[in-house]
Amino acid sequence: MRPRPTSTEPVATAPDVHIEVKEPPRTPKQIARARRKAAAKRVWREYRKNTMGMAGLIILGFFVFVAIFAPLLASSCGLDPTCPSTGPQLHAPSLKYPLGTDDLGRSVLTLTIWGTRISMIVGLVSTAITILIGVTIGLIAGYYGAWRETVLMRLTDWFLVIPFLPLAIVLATLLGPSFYTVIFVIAITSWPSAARVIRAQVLSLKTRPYVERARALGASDWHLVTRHILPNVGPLIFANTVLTVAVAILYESTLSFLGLGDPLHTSWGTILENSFGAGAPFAGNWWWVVPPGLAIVLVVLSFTMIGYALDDILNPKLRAR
């Protein structure tokens, strides 16, 4: 039998393929990180839907551009004011002066762009200051029960019967007025709403299947909190946090109008209040006037209707209706 003849050509052969699959999540760390991500997309989604909630945004977004960038929109003069005259006195709107000056020949566009940057550290910085409190306070009340809510609750309750405004006034007159007065103030006298609104939530969840099985368990306070409570609680947090940013800015306006503001920063309250010491509504100086005005309505419109599009978006009960 006759050998097979033997080929001295190469065989080809298939080139290696390398696939790469992507493994699924696995430990919990992982699968909890994947779970947000795929809310946040979820929550963004139905955002963008939403035309009052873009509409806010875009607002917003205007208004956090003219705060990040206003040294390179306006001169410094509007950063200080016991700057010396730039300009004419009460020069009504022109080229050189979109928004017309003030009293001391200062430009109120420039006022008003510098006034955007004070408003809205304010309002941020007191927000982050009352919902920590009222989160915190809020928490323990709900989910520990007993005399710690009492005692807490009795103490929310004292803060929501005595009004605001009254409150504010002595505190800022007894503290002294100043940038930190504010924020102070303000975040002392904010809380007690968003403390009130978490615990409710709390007490709801602590009784849920998931809380009662991993109690069960043996799993700690602090890990029924973090991992049960408050992700659930999350939602609700950050809306009500977008509602009293508005409220914030609002409150900062309303106690520099009074005269309780920092007199050595610029906002837009501070800028109404000098326009009514000097009579400009009285002496057809509306250019004084206007413009802040309207950016504390457009700033705090825009906060609510994100906060409004949020909570429709976040609370199933809202978007079920």
Contents of the next structure:
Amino acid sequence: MRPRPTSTEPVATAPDVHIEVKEPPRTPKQIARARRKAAAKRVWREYRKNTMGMAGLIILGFFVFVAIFAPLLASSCGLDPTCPSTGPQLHAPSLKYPLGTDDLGRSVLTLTIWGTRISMIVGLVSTAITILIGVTIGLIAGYYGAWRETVLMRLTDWFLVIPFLPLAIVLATLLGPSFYTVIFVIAITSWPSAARVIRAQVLSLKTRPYVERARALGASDWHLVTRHILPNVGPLIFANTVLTVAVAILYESTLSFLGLGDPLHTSWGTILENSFGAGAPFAGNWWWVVPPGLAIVLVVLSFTMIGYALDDILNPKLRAR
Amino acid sequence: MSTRRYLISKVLQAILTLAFVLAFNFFLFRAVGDPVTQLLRGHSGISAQAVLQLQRQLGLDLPLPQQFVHYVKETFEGHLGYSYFYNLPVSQVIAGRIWPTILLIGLSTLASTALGIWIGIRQGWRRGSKYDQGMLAFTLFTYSMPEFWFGLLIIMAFAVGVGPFPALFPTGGYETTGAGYTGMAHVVDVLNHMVLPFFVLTLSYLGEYSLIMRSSLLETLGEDFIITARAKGVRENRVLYGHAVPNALLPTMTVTILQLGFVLSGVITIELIFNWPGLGLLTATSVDARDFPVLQGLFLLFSASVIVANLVADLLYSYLDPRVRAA
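Output block for the form predicted in complex with the partner chain, input the form predicted alone:
First the chain shown before, then all remaining chains and molecules of the complex.
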């Protein structure tokens, strides 16, 4: 894990870009950076010992590789039914088409490879937005307390109660199927749990002596939040993020399966939707159904395993035991 | 806080949440979507006059606050609008689909809770054993699996019969159409159709319950009264089932009720792939038909049932565990 970037340092001090101070006395910034580097190293050392976490990391690495190098692994032409590389329709797996073909003669392997990209991007982007909303609301509610907390937490509880999929379906149907709708819908329906976790942590952090000390020394709210609270909530946010990606990818596949995904992009969910729409499961065309689903399971599994491993290491509540 | 005040505050909270959902529902379908455009989707050459008339008919020419009051009144009277697709009142469309869903959710939740609790007890009691680790891996796997994909696999294996698998059950539906079974034969027919969706839902949520039961039992086993019981010389079996399990069951029971929101989500795709004529299938087909009034009604019903379930969980918890009331 990378340490939090410390670029938010207020530029009140003279910009001494040219002078390279390597020797002690070090600036507070350097001390903080060194400390975080050491902490990151410690986490990584512990993480490496976690079998489940490492297994998750390897699986995830494989899929990230596939997503990045998709154009090299399979020509994007194979997504187009009019492409010359398409073969016979609904062909069972063979040497030329290792995972068979769909009803338009496209290679299921090609579809699954390219689906990796969309599924991962949707998962990551929607998670980023989810966490952004969750952290903002959790921080404000936890740090300021009083009426802000009451209002924000009531809102969070409301959103928490509304069943996710019906809400997502309603939103996606109203907004029309598109890549951005899916991302927006996932983010808007999954932030509440992140907000609650962050708030709880902020509540305990803001009463710590070092925060009180900084406040007594005249630190502003902004300074306290960005330099003392946020870096300490950071690890928890990170573990939470990883788990949220898993959920987001699952949600994307469900929404796409219900026909609310972007019809112009191939994701694992849309492959499954197409196969179901074409009656593949009922005709026994298993090669069209198994691969995209298995890919979803593996990626979600990898994120979940990494998330649990990180939670084990980073969550102070679990570590204390 | 007294029991009475606790109950009243919980009920008030539920009512407030319900009010929020009502307002949210109204906002969603009026502000995000425009009912007239939705209604006229696919039609061309509609005169401006006809649009105006339609707006008046739907009460959309009134100011928003007035529309909202009207909407709330109508909702409480059970008027949820008119389905574009079925040409029937939404309440009637929904009412016709409720029972299959209740049957499916009810039976599968019963089964997955009972099994999950049993597995969780065995896991927690022998923490770190082969069984525990195996079950944890299984839990992680079912958690990572989209329910509908699992359902498709089951359909291929046991309804269609791919490869070595025998086609044992019908691929979908609620009953054999045109068979005209009555009495016991009808019950057997429906159950036969329900086996696969029931199995898929049960297995999909089993892991969640076993996980909760396991961690809850582990927590209970660390409490002082367990040590006391053991020190007294209570037999191990009695420590588990007499002392630990009853206490560990509390959180599991309430969480089971709180899971309803997730189960509802799962039921939507499962009913779709098994063509089970319940609320989930209705949701999926209404999405396809862009039947907004039905979606709105379903959304309201789903949210309301989750809110009520939450309330029941709260009340049940306070009844079963007096410590909650005291807090």
